[in-house]
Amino acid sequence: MTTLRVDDNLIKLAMAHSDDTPVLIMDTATLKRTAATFMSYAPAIATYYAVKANADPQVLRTLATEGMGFEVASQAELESLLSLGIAADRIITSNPIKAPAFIDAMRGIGVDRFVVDSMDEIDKLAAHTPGCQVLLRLAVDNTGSTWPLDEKFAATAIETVELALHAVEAGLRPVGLTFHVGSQCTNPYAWATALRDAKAVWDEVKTHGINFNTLNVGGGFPAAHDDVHPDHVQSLDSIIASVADFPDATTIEVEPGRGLVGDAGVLVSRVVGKANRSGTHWLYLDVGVFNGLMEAVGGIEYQYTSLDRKGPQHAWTVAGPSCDSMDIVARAVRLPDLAVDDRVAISPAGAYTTVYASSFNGLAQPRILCV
């Protein structure tokens, strides 16, 4: 289970703002500090926040004031940014599979660069936005990532070259490469390894008369789950060193999501029930996999802190409040002997909690409070 010490400031915020649970408390100061780390690499690296990680308007406003760009994957995400007054020239999309209506909406605001990883997507773009620019999504090693993304998306090196040639034939303009090393990537040098693979493709397409100028190295930057100590500076420095091998790359982009907002959030829950089943202590919270902690199903681990009781700790199996037996969040969580209505702080919870939450079983989704 988790070993990191929970940030004292997050615990103070959880104590002060958690009368009504479940609630996701976002620490604006932490959010701004992390944003400043990424923005300090401008103009060498352009940063676009992946809106899918946490789409709360207060979070988006905060990042906008820090000068951040934004990456969207749907028309709804696009409209949320436009409703906040965020300019179109600060918005990109990297979704390899796009609904035609979304393509039209992006083109309608003047965005004409899209990501592809299949022949069919190229043909779709040629029909809906002829002559647009395309980035080709290359499959790279996802080893070291808790949440791999290497099966559903991306093309092999050989396929990527073929895609570039097909894009030209279809009247599109291939301008570069993009990839994703996997979400919650714990290897700060994963991007450098991926860039070495990208270099071979970059050079190969040049032999066919196609000159790239853009490298989008995606997201994957981690939050402090389990015993991970994120060092975004180390990762960004490694990226800077690696792109030196691409002298004709005039645009370098990153798309942090979890790594930007994850550590700024603490999810506060209350105990709604307890049980002893065959010698195992069960703790039921008012938030579970269906209404906030869905990533637990995929192996993401959290830190748990009792806000109301201290004392000797023992192992609990933590579950959500639904009637579904899949709603098990974690096992062997060390906590004191809690009572119904006691509060438990769960962190880091700023990413992929509320955006995944549903109202299954009529359960309350966590409200969001930025402080």
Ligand SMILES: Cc1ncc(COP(=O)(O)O)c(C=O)c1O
Second form
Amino acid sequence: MTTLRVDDNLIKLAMAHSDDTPVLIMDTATLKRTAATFMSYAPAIATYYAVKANADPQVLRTLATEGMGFEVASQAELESLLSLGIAADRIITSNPIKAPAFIDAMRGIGVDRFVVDSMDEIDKLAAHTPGCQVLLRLAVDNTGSTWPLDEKFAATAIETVELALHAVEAGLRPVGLTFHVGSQCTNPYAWATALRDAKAVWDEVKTHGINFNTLNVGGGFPAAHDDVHPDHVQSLDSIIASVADFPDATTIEVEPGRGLVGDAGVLVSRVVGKANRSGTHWLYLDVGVFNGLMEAVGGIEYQYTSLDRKGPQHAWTVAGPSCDSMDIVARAVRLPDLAVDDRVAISPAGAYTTVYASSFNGLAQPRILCV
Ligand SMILES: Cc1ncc(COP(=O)(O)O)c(C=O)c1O
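Having displayed the form predicted alone, please output the structure of the form predicted in complex with the named molecule.
Everything in the complex follows now, all chains and molecules, and the chain you saw is the first one.
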């Protein structure tokens, strides 16, 4: 467990707005500031927020006001955007595997472009939405990302060329490439490296008469987990420099999720119990793996801050409130000698927390408060 920076502003908000826990407090000022960083690259780079990271309507409204586009992976995400009055021309989807009903729903709002990474998905699209445009999802190096995405999705370079050829045979229109460097990507140059691999595919399909025009470089932008100091400008500048190698790319897109909303959120929990088990101090909070901290099991590390008590610290194993033994969120967390009902702030928590939360064991899901 690293010693982590704590955002003073988030801690102030956590102190002020946490009578009822668990609560996820979203700081609108931070959200707007991060959105402005991405939007400052328009029109060279078009930003589509990956709704899966945090689908709270107020978060979506704020990002819509900042002029952002949106990337959806399901019908429910699409419907929530439409119910907020967000126009269809600001919505894309990059989910490589889509339910037929979702394909129909996207067609219904006039979206004619889908992502594919397999022959089967091409055949499905050809049946459901003949003649549509496709982006091909290319497998790229996910080294340096805490949350790799390269096993479940994406095609190798050779397969991607074959997919492009098959798409043409199936009557679809391959228009470009997409990739994902993995979530919580700590290497700011990962996109540049991926774009070098993309260039080989881009040029190869041209020899077969297929001219791409679109590059979607996905998400992966990090939040301040571990000892990471996110610098989206560094990553975006390096993307801009790399796409100069693609003079015929008329559309460049990014799809940040975590990097856009993560650092704007703090989750406030309360201690529900303690135990000393063979010399190990256990701290049980009212949030855990099943109601907000699911990503802890995949290696995402949070900062834990005591809001009500100071004093000498010692190491705690932090667990959630459920009866499941998988519900352990962190070990060797340094905190003072807390008591039941003391509050603990957990950050950065704006991304991939409440969206994963269930009511397992009848436990409360965190409410969301945008301030
Ligand atoms: C297609 C797609 N785009 C964007 C994202 C957002 O990624 P991140 O939260 O790492 O920015 C994801 C995350 O899974 C994704 O699958």
